[in-house]
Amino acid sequence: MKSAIPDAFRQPAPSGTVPAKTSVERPEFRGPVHYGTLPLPTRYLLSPLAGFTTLPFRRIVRNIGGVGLATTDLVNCRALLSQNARTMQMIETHAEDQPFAVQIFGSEPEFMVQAAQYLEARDVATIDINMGCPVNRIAGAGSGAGMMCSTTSTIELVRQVVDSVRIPVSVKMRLGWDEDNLTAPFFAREFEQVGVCAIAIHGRTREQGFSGSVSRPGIRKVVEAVENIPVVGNGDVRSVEDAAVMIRETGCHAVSIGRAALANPWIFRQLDEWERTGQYSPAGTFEERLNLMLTQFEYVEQQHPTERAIILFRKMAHWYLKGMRIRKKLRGDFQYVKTKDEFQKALARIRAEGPVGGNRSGVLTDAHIPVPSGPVSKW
């Protein structure tokens, strides 16, 4: 299949002065981190966030580099076991797609147990189970977050998922359903003893959906509920100078990131030359993170046809567009194109025009990436 873009549109980005390194005090870290008998990496890892890690943005920081684990949106259990062809392709992996984690959710054990076998006999490296997913059609239905709501029913799932698999499990979740059962200590403390390798913990309740700000507190408790397995921080890490304050203040073994990601795929790479060095070097400049688009969108080409490959792509490419700081208007026009020849014409416009301020060079400004508003019971 031939690309739907032509060799010209991807150049190299212009040579220069390299901006200097930034330097950031680093905290007290802990040693390697492993999932079981799994050595990771590095203690950065992509988080899963629904619709963007998909295999073709997982390639994409892996080859940048830095990332110590990458896992799939979240996977329902029963899809999975009966090949629905959209999440079939979920769970889609490569070669530089390693190691790699699938997150399933469901609130019947046997299915749960069914999904984590399948998984395994697939090759999959571990399985994460979500309990941390806010969305009412979720939670509501006692998967996600809902399942902090039982204790009993969730611990015995989680330990049948344990049991039924050589292949490490780790759990990931919310501090609690609301600011009045702040559970996630107690199910640590369960999940270890129940053979859990791992628990990733977002800093906040349910109830709070993405508003507000995280507790570091919150995850502290998490981290000194465990005896020996690692704990990972997620929640309001946009920076290398908010891992490093995620880190210091909970004391975690590791740092999950979603969203930045999105603004800026070099964040791992950046995280992991901070803890090696003390200093990181700067994200990709325009030309840098228009290639690495184009890039992108061939891998979703390689999943789809063309024109197929440029509706699903386009949700990507308004961040990648947002992080160009490419002005609103030709941003929103991307959202319309259907065809080879509009794409085409699209980064045509795209490329001639530049940033913003005309840095094509140069560091960008961080992009905003929005996180779901209003209330959680409405999602």
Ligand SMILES: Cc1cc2nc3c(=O)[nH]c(=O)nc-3n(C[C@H](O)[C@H](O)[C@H](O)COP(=O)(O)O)c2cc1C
Contents of the next structure:
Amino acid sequence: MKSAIPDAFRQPAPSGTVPAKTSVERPEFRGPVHYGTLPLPTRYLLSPLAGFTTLPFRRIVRNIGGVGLATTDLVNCRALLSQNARTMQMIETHAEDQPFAVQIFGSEPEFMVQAAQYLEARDVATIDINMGCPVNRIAGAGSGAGMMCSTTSTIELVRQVVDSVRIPVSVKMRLGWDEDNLTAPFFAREFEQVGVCAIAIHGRTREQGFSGSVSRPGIRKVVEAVENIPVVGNGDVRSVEDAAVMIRETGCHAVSIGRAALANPWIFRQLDEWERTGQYSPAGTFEERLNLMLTQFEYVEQQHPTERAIILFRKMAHWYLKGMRIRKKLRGDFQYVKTKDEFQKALARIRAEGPVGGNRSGVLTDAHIPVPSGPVSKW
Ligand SMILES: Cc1cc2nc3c(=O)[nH]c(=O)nc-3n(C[C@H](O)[C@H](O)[C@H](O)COP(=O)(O)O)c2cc1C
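Since the structure above is the form predicted alone, I would like to see how the form predicted in complex with the named molecule looks, so please show that one next.
Full complex below, order starting with the chain above.
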């Protein structure tokens, strides 16, 4: 499907607005990161954010550069095996989206094994098992973070998945169910023994949900628990400075970034540049963000007819426009556009008015991505 966005609609970033490079002291980096036999181009990974880290967004961050690995949203292994249309779309990839992992969840070993074999047959580079999702629908059914509540069956499930495929299998988990059950170091050690290629660890417990702060000492214990496999530190990394602290204090081999990538899709390129040179270039300007938004919309259009693409793009557009400090009324108007013509006119108004405060250099607001709130037992 050819995009109807005229090239003239894209505009170059104005010159003279780009601040100089910033320096941040580098920690001691571990060696290059490998998932089994799969080398990752960088140690900076895109953490899955269901509904946001779709193929169009993954292509955006990949094209900017610096991404070591990107993962799909969590995919129900049974829905995958029944070839559910929405699930099949979730595992869609592109030549630009490599290497790429599919994250699966489930509590029944036979279906997890079949799903892993199916993905291997589709040439997926690596599989990630979700052991961190805190929401009741998943954790309450013994998948996601619920897997941290049973030891023997969880290790056995992971072993069976690892043994059933030749591609590397990683696990993403939290520190434990709650403060009294910080089982991640134990599981990490056991998983390494059954052949898991890497552990990604979000430094909160299930009970914490997204509240409180990430425990870097907790992540460090996971790093210390394994012998050879890489550990990916995750949680609240919003900048190069945060990544430096994460690596310095935990000793992790790699860092994964979720919410901050939506606010700053340049973060992976900044991190990679910083690791190589000690300095990094600024995030994109207002115009560059607007161009990214248009490009991402074109990618959605490549998957869906235009008017469906406009509806599907609303959620993402909201975050782009918020990150660009667009006035609330214009952001709201954008949510009602239905046709390509309306889409272009709304964007033309946004481009003409620019950000609140008028600064087009691309300085970020702190865009808060919605997370479930209230008592975690009710999620
Ligand atoms: C909206 C949203 C959706 C998420 N979806 C997933 C998911 O599908 N799989 C997963 O392993 N983690 C998921 N997470 C957790 C993130 O991958 C990550 O571990 C967490 O947000 C902490 O990292 P961050 O502070 O860099 O965002 C999600 C988080 C949010 C906020």
